[in-house]
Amino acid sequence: MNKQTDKRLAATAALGLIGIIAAGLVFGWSRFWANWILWFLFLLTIGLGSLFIVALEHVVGARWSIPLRRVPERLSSLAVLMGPAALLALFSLHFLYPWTKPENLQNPVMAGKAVWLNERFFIWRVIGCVVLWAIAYWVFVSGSVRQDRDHNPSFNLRARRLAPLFMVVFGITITIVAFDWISSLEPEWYSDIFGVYIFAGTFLAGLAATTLTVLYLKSKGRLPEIKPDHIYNLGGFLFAFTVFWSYIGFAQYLLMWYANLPEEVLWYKERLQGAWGPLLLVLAIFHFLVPFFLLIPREAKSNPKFLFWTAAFILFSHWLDLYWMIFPVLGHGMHLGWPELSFGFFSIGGVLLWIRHSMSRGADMPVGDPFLREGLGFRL
């Protein structure tokens, strides 16, 4: 069973990269380039999320969250995985982001953004970030596998230590991924907490995601020692994280609103216009509303069914969003076709291979970590 589902992942991704190929050649190479950076930035903010909830059980030390933490370190490989899509991505620049057209730089604000908005630097920022997550994954997830089979307690105080220099480091490069690969699309407009309002949901993305991994391998009878307490705290945090992501993009749009500054109502003037307003409607009932009210029961955060579906709505809405940021600089109304389906079966189809198998490598517990079974003693 498991190589026909294999089997059968490859054979959708395959159909995928043919049909986003001839997509490119059909559609124009823009439309393609921007379904390449809505998936790389899918995939990578829930890698990244899934990292910084390693690092963060390490610097509060946390003892619910040791049973469990297996699976954001499997997922955050995700990370890594988007290290290659970024540098490909880097094709992209001349064709969706004006600030690369030397024409542009008689617009005093572009000029103005020219020392941080060059292609060189920008590269570079992009090679630097990279090397950085590929570092944090070595030290945090390659040495909590390593502790498995050495009991080595000193992973634990290694971990303890850098995982705060890693939160700087996080904080930083997270916010360059906001201003370089989505606010730069319109390089005129800014937002001083864009970066907080894209790490609010890369961290939502990353909880839904090791929540939903959670649960699946729970119902295959894997973690059979995960008790409804566990999967608890997985749904507070799902909760509070849903309304701190709403807060943040709330707050911005307020500001903004009632600023009411041509440069920073330009960029929510395009997304407000056409189809892009009732998609903005549809992402607040979509990201917020439902979750919110759905998980507000106490019995609700701690149904195995119910939370994973939950959080797989919460991962759409993700998706969504991204979409409503990045794809209005098409232009043209809204795009919804075969490129943006062919995108899905190559991405979808490969990840969820690449999820299977790093699902498939080691414990599924760091049963080297000497507080684990603290952990698996948890109860609220």
Given for the second form:
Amino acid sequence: MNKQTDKRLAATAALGLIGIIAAGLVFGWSRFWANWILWFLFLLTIGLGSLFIVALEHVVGARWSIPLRRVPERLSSLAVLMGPAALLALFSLHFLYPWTKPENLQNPVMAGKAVWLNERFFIWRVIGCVVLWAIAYWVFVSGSVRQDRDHNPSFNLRARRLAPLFMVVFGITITIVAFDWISSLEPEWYSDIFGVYIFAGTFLAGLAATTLTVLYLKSKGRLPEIKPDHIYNLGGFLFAFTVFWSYIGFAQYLLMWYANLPEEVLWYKERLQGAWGPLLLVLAIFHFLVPFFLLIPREAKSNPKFLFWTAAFILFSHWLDLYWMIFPVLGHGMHLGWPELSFGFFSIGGVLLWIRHSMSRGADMPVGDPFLREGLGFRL
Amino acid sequence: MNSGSVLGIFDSAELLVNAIPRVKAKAQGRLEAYTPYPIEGIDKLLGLRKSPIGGMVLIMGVIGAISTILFELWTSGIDYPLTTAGKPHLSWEAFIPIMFEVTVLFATFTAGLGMLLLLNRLPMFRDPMLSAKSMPLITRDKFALAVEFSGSDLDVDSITKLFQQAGAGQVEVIAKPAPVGAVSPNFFAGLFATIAVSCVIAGLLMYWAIKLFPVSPPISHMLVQPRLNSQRADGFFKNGFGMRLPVAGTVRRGAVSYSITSQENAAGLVNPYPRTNEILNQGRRTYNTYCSVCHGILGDGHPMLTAAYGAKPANLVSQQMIDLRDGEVYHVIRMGRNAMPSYTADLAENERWATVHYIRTLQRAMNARDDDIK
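For comparison with the form predicted on its own, provide the form predicted in complex with the partner chain.
Next comes the full complex, and the chain you just saw is listed first.
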């Protein structure tokens, strides 16, 4: 373990923290909280996406991904780490979320949604989600780490039995995340597919982060038994889910564009005005066209260096996607400056530190899994 | 023997894999392996060229995407602009789903048909390999490496020896011509070309047929449907009209209130619009649309309707009408007069005044003097 890297990461995070507080004092707390939500969701989606990958492996009984599983398992600790961040984010309600203002109950749409969008229920939902994720983490990840020591195959049975249940929990909680934290920023907006859209981004973020970490570890000589075949599969997944994300994103846009109903198109109208319109174009290029064409060739999907940068690019596009959805609510044009950067320093520095440390504990692979050998022997 | 193949039969996949580089180094001719199950990495060892299917799929997919976009641009932008749901004719949003589908269609068809027909040369009546004596073994638990040759004088004996050195349990020589497909690749090229050309020709023929015989529209679901046609008699409503009249008191959008009740009182109104070309054109359009049915295209009160229409529309170019003030004409348009309907609901303010201008032009034109010609 390289102490110097640790120090640098810690310094970055500390610098970011100072910047964050200064930004709050200088630019006001709305922007501070918007940043908070943005970065909180960015990390949360990575964590949840990774947790989903872990559970997906148990559901379908995949063998090829077993040697890689420790990586998404460690990454999914972000979903738990973001629990406190979610609770702190509750302070943003009065700054960002119009439905918390009593006078908005005059608005018939918000009044109609008040059954769901009221503070008390909101807080309970947040707590409920955080608890459910923590339980899932405990079942799938802590269980898997325990198996490293006792080599007890009963973990596989339990995980396989519980994973389908988690799929349901995941489907509901990710929709709640999408509706509560993002779409309720504009409570007059209606979109039923929005949960799926956020799910697509979440899964992609989890995949990209997993790919990044696997390739980074491999370049450092850890995970030596991972073959190009495994890496190819990660690349294939990234490719497939960039297309899925675009499909859902466009499906949402197309239907709203066709129907042209005020309660649907206003959201887009706002996000096509000024600099946001070009940003959407950039998003379509970065989040779809570039990764799509980069990942078409077979070689691209198994070339570690190439895939590393493509995955990093996809992760950045995911951040941009969230930024494009959240930041227009601040109004007054596009906010992008050192407050956002400070948050980035703080979150990324802190998270890298966290992940480095969690990856330095225990084995790099689920060595107790009885199917590990089979996974290592995986060939395309 | 000038073409055929020499088969080395091995007992295990490992022996086969080990033999490949040794045979490859010494023997000329194409190498091919026959195994009961796929062996990882064997295509690289054999030096098989990369399958062109990926490139073909990409190219056909791109062709599908581009040709669909162009086709949609042409049909909905140029050839038959049809307004749907108030969207602009060239709405890229609406093009995407079709483009997506056609791209997928082209890509999958290329992958499936290209692999089966072009690359694997199916359907195939006979493959000499199938008549090899060792074939039943190969489908069970033996692994074969074949050196194929054609045209060249291959030293069968030395290859046999080579195989034996490499650990082949058996060697079989098949003296048969290279596999022949039931139909040559050229046939498929020709077939596809014919289909493509016939599609284009059929499309063009259809296009011209529709243009030449518009009475027989190819798809008429939208024309033949139970509905009320404007300007047609229909038994649906009590009064027998297919068309509804606007509700009493209807005014045109953006109407200004008007309180003058008699024509004389309106005499003082001044036409607020200048007599520009544009306004006169507007007036002509309005007059021809709304007024000419009764007052005639020339304003002389002799329209085609006269016989059927009971009342007698005024001759707008008579001296009596020339003497009317602009405001009085305007008042009649606005309020109507006896059998003449009011145009409160149909015409906008500027259209009414433009019509007044145009009537003046008609009056001047119908009462031309000799010296106008000079």
